[in-house]
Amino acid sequence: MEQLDILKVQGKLHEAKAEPWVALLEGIQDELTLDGHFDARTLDEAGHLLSAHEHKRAKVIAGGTDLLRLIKRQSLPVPPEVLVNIKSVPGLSGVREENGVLKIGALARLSDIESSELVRARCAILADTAARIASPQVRNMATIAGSICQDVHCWYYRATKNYFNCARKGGTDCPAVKGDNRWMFSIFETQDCDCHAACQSDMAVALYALGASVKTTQRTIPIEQFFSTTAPGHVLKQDEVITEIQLPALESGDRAKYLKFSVRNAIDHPLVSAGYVARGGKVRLALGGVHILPYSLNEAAELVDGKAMTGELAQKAGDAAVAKASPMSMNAWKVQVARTLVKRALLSTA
């Protein structure tokens, strides 16, 4: 203790063994380091772009607030070099209604989204969502299709200069099963991944809940199997671009509800989130923040389809929802969370 007083007097803390933090934090560049930066004119020209440059691991950047924090930390053991935008390619941030299916651009804003008359109108629940997603300066910039295509928040695999090598990015192990678990990860196994993170994108969970498709360049994928559990989270090819999502209209007699728990109303990605929807006596549910991939309550639907809601109905799909649980060393609270989440949405629209 002494001596670690000593080296504060003198202003050399980041020679304290005990705070490896500031070494760490004194490499970190401000600038992006690049071997280039390419504006698409077409969505064929920027597939092409990210197929000539995969040696270099071209992605492409629209909003780009959670890409470039990734580049900027130098979390990832190996940056992309080349960057794609796609902002400067014509007719991909609309929002319409097709034969009741609503089709969102891939480079809507999330603000545009939460003010959009047609999407309060025929789909409030995804206006109320992105309302509360982060600050209204991110949402003024992260677009929808990046919002679901954010990489986990996990504090060990976005540690500054890759310090942890994880199992996701091709490491041993996880750090977070002998680590600090208790809040960004998953309370129930995946048994074909390694990686403990929890997804933690409010718009993952809430189109996972109303059956949206992501259509792409190459194909439209149901959202049931757009996520996937390996790094980056998402199973789009190298060359493949979202252009849109399409997710069926709301009707009246339709109930929608989205929650979220995190230690800040505002800014916090949801620590537990739960998304709900009744269409046509069909019931879908689905929770964040619990499981590596948005987390489907098949049973606990099933226990609810075409039934009158009362109290004691959705306790048992609360109780059904978290059933197969198995937390981790610190975040068995999240079981209580979930459970009470799944039971508020099924009231709240009762």
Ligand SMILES: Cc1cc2nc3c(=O)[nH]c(=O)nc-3n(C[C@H](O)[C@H](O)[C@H](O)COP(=O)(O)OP(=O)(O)OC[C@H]3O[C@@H](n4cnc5c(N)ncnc54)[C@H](O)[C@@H]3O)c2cc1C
The other form holds:
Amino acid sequence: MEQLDILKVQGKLHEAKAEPWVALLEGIQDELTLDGHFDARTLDEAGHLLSAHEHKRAKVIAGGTDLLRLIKRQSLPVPPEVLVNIKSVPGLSGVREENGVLKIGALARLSDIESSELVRARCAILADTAARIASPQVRNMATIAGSICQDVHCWYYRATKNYFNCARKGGTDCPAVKGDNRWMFSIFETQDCDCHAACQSDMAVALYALGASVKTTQRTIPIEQFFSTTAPGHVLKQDEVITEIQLPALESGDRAKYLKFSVRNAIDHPLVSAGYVARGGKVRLALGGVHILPYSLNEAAELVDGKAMTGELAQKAGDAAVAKASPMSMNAWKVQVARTLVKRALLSTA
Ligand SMILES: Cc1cc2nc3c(=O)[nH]c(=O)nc-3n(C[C@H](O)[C@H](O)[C@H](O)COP(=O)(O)OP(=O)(O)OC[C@H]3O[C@@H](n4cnc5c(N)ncnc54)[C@H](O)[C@@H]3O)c2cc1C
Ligand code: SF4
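Pass me the form predicted in complex with the ligand as well; I've looked at the form predicted on its own already.
Below, the chain from earlier opens the complete complex, with every other chain and molecule after it.
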């Protein structure tokens, strides 16, 4: 269905008319409000198009696996009316290493990362993380930049036809507080917003633990400063495009692990995940699926920094990781899973 949507949005539906599934789309097609789809030829052009069509909430489209789902389901109160395709900009998909820094083009697909010999050799945790995301079909379309920019997967937020105009959309309250908050919700409080959705991007958490940076057409943003508690979940400006993800490659003796807990093994977002990187003896730890941002575990990391790993120390770090947890009415189970994932990640490479 996702491939089908891309054909439709790009105005090529007529080419596929003979296919039996096209009939399924007829109703939806009439309701789409897309006004324009532009193939940018350069990054400058992409920036100009995004800026010129700000009043139509123009958005970058990469693989389209997240954005088109939101548009198709009419989940957003005011959807983008203009899409700016950047796959037509050359040079944005390669993976290379320069002076010990891995540079991954924004359009590198998750399948490219999963199969890249360079990534496997210099940062295997990233290839392993990519391999655990979604399905081969999705990984063949989804890009690394889209992966860290994907919107929240709260079922109230994503309900069709903007059924719940919740706090994240500018409404007054969050239906998840009194509603069903078992799965994709936070267990840590957020000071400055009423949204309890959790960040469920596997890549975001792995890149967080790796201490990556996000290079854009305007600046280079350390990953800790990239995410935002308010929609759309990141700090990019309207006309800003991600061009590259940069991260220091791992050296021999460095250790790294990404662990993901989900209900199914395939095609499932993480309900809780943990990323662990020990580089030159310095530890970085982060959790996913438990907070609106990737949740940085500085205190747990300090606890294990420079020490030989033991079961007892890993247990203490796991306890420290969830010490400030304040779960919602139905998701206290996540506290124990988060504690266990941290402990297992630390012990896995000991
Ligand atoms: C069936 C299914 C299962 C999934 N399972 C998982 C999972 O297990 N784990 C997980 O982490 N994710 C999962 N996902 C989400 C998936 O990883 C994302 O949909 C995908 O990575 C988004 O990438 P994209 O290139 O398709 O982005 P798009 O859909 O094209 O864009 C998504 C967002 O990113 C913005 N964007 C994209 N590229 C840029 C750029 N270069 N600069 C600025 N903004 C940009 C777009 O404007 C948009 O807001 C799943 C998705 C599906 C459909
Ligand atoms: S958790 Fe956030 S996205 Fe979900 S309903 Fe509440 S405010 Fe909306």
